[in-house]
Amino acid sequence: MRPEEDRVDIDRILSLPLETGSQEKAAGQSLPSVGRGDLMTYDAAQNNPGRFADLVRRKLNRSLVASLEACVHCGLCADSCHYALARPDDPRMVPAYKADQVRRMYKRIVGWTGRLVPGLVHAKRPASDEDLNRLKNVVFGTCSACRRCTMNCPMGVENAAIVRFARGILADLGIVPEGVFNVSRDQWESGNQMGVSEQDYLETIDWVKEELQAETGDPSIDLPVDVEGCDFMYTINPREVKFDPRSLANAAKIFKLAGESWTLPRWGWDQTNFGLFSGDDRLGGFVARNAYEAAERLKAKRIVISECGHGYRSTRWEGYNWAGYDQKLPTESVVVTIQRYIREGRITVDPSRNPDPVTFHDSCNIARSGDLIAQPRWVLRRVCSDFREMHPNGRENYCCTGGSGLLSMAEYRPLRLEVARIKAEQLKATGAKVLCTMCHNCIDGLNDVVKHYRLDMKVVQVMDLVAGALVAPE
């Protein structure tokens, strides 16, 4: 484990300034998303504390009010948060404290006690842009919105929802980390969060197809695009196109052996949704609608979601509400699809082809927020000869530390890696050599943890192990 001198100065984290270079550049380029008012930029000349108060009143809903009112400050959330567990002497890492930074503003702006006797209930509205910038550093920099505290709160307080609520209001004011602004810009402008052009997308698909045909000697293997009437439309993470097309190749190989009828869409292929992280419901609705409309246009019978935590949560559970869309098509994770293939004998797997000890990391958005826990284990026990659980696991698993968009916020990386000690200890205790997860975001977060804490394990996805265990028909 890393030495104690890695300890981060939290006062420095909470005072990190607002960087506006990317916002000024976007405004100077007259980007359509800025011109339409989709992507908000910071304006110091405006009354931002006043606008913040207006947005609080406008965006509140019953479930948020319940969470803002119900906290009894019992402190149990501290026992569930990897930030608080890694820094037990720092009350600013306790989930209730972080939510209180929003709660005290809510009380002063909306609550009747906070308006009558603010000092008595610690109510205080933001007085300046500096106050809002500090709130930015709290809600973006000191919480991965993993919802583990919610699962362990006796009052059912959704601290992650409070954090997302504050993030969304700050996004409307342009008071966001530069990384959050950049990814949001790319998703508004290109339809995917990594700014992949249609040409690059199609060329990568062609390249993957050629490689697969050469590898398998099968000229009929294909990655079809925009084919109507298939059994399912496959949505992916842009990381699969831009950085790691192996997962796309694995999917094509498995679908071919299973005799599947499938297609990728030309537009609407990005299942990831930065609106979940930034709190921007309009962005969330825009991205989700792209996928739903693509599936309807192609007359697909289902939408299958590749291995991605927040893509799964956004596309399967949250996107309908953000988009106000009457989505009727069934959606499922590709791991559920693979489970069906094995059960029905459509593919044959040999676990001896993955002999190294394997453990599984549950993505927060898939296990805690998506209730998909048994299915990946069912698959892994059939494609690996030595599967071992980490503890805790399932809904109680710890975050990969890169959730809620933290991988895009370089300024908070030192704190993220410091509190990753909890995750590193959990991983080390398994003795596994292979760390499997079903989320591209977790892949990057876990690789950071493995490298920082010098753990002897490689990080893979379920599809990697399934592809490695495939037995081709004779």
Given for the second form:
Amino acid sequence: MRPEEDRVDIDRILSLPLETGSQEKAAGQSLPSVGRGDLMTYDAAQNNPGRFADLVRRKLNRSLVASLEACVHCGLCADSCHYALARPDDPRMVPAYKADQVRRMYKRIVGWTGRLVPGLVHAKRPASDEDLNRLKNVVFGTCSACRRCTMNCPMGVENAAIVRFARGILADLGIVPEGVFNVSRDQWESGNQMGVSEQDYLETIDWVKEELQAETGDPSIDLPVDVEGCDFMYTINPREVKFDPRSLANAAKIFKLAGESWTLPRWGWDQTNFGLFSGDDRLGGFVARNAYEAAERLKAKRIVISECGHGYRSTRWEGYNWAGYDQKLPTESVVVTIQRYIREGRITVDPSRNPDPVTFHDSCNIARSGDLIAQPRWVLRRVCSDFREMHPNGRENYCCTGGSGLLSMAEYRPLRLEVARIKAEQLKATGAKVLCTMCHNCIDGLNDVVKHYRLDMKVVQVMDLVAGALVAPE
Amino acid sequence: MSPLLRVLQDEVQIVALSFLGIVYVLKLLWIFRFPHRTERTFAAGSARAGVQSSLMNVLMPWQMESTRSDPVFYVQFALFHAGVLAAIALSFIVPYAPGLLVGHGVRPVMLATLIAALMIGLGRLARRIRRPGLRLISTPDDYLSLVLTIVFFATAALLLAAPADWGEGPAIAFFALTALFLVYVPFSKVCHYLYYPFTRIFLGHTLGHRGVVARRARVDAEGI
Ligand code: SF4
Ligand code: SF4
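With the form predicted alone already on screen, would you show the form predicted in complex with the partner chain?
What follows is the entire complex, opening with the chain shown before.
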């Protein structure tokens, strides 16, 4: 473990200024998303505190109001948040404190007591853009929206939903970290988070196909694009195209062995969704709808989502609601697909091929906000010979520290790595050499933790271990 | 019985209770005015089972890390709320069924509960003042609500324990405070129990619908 050297000055974090360079550039380039009013930019000439109040009134829903009203300030949530646990002497890391920065505004704008006697409940409107900028630093910089505190709140208060609510309103005002603006821009403009052009996408697929054919000596192995009537349409994380085509190759290899009929779509292939992180439901709906419509257009029988925590949560659960699109097709994680292959004997795996001790990190978006806890373990117990749980795990696991888009916000990285001490201690205690997760985002978050705290671990995905354990048919 | 105490324990309580009831109804109507999101996804589990489990959470301290790792806190929570129930019950028993306090051991049990709740309340106040994290999130309402509750316990305990020659003083103090409490509660954090079912139902619905709780076996076999 690293010593205490990395202690971050939290006042500096909370007063980080609003950077608008990318926003000005985007407006100067007259990007279509800006012109359409999809991607909002900051305008200092506007009455932003007033607009904030209007948006609060407009965007509230019943479950948010309940969470905003129900907190009794018992402080129990401090025992469950990795920020608060890593900085026990810093009261601003308490989940309820972070939610309260939104709650006090809500109370003054909408709440009963807050409007009658504001001082009694610390109700206060944002008075200036400076107040909104500080709120930006709280909700984007000091919470990974992991929802661990909700699981440990006796009242069931959704602090992460409150944080996301505030993020969404700030996104409407253009008061967001540069990284959030840039990724949102890319996803609005190109339909995917990393701004991958169609040409790059298709060329990478071709390249992966050629490599795979050469590696396996099987010229029939394919990564089909836009084929109609397949058993499933496969949606992926742009990271797989840009930085980690190996996971695409693993998928293609496994699908081939299983005799699967599958396709990638030409458009609507990105299962990730920055709307979840930025709080922008419109962006969330736009991205999710792309995938649902692609599957419909291709007459696929189901949608399969590659390994990604927030992508799974967005595509499987939230996206249908954001997009106002009734689910028509079964939509599942590729880990569930693999589970089915193994169960049905469509692929054969040999656990002795992965002999190193393996532990599994549950992505928050899958274990707490999704539904898959037993399934990855079912697969892992069959593809590696020494599986060990980390503690806590499942619904109670700690965040990889890179959740909620924090990987794209460089300015909050020092704090993220400082509070990652909790995760690092948890990982180290397993004694595992291989750290497996089913999320591309967690891979990056965990790699940062492993590197920063000098842990002797390799970070992989479930598909890596499945591919490593595959037994080719005679 | 003096006319003051008679009015205080009867008409005043009824007026204060009616006020509380009216504000609660208005608050409920108000919360229902906010839109509720339509769920458009196929269920992987049972929303009903999720809701049941979430609402029962309060009786299952092992379900939450926070109460699992600190059982003393959970016991304190239970006793504190038992004290609230005892004090409220007392405000009905004294004017309408005083016979219940004679015999059956009701009086000593109520008194013990109220004294325990009083001590826990004082401990909670100390905890709130001592811990920087709690101090920072505490509003004047948090302190006022807690102090009012502590005094409520104290006057209720006094009412049960005071010797007859103390006269009506303890009863007047208890019923005056109860009336004040009833009027303040809907505007304070004490009315968290009004929102409690909402937050727990919403959380349980999501966890149940998504199959985090009560996942259907068929889901993994056939997909959904
Ligand atoms: S969010 Fe929950 S645990 Fe935290 S202070 Fe509020 S009621 Fe307590
Ligand atoms: S959602 Fe996670 S990071 Fe945010 S306050 Fe709660 S426990 Fe902490």
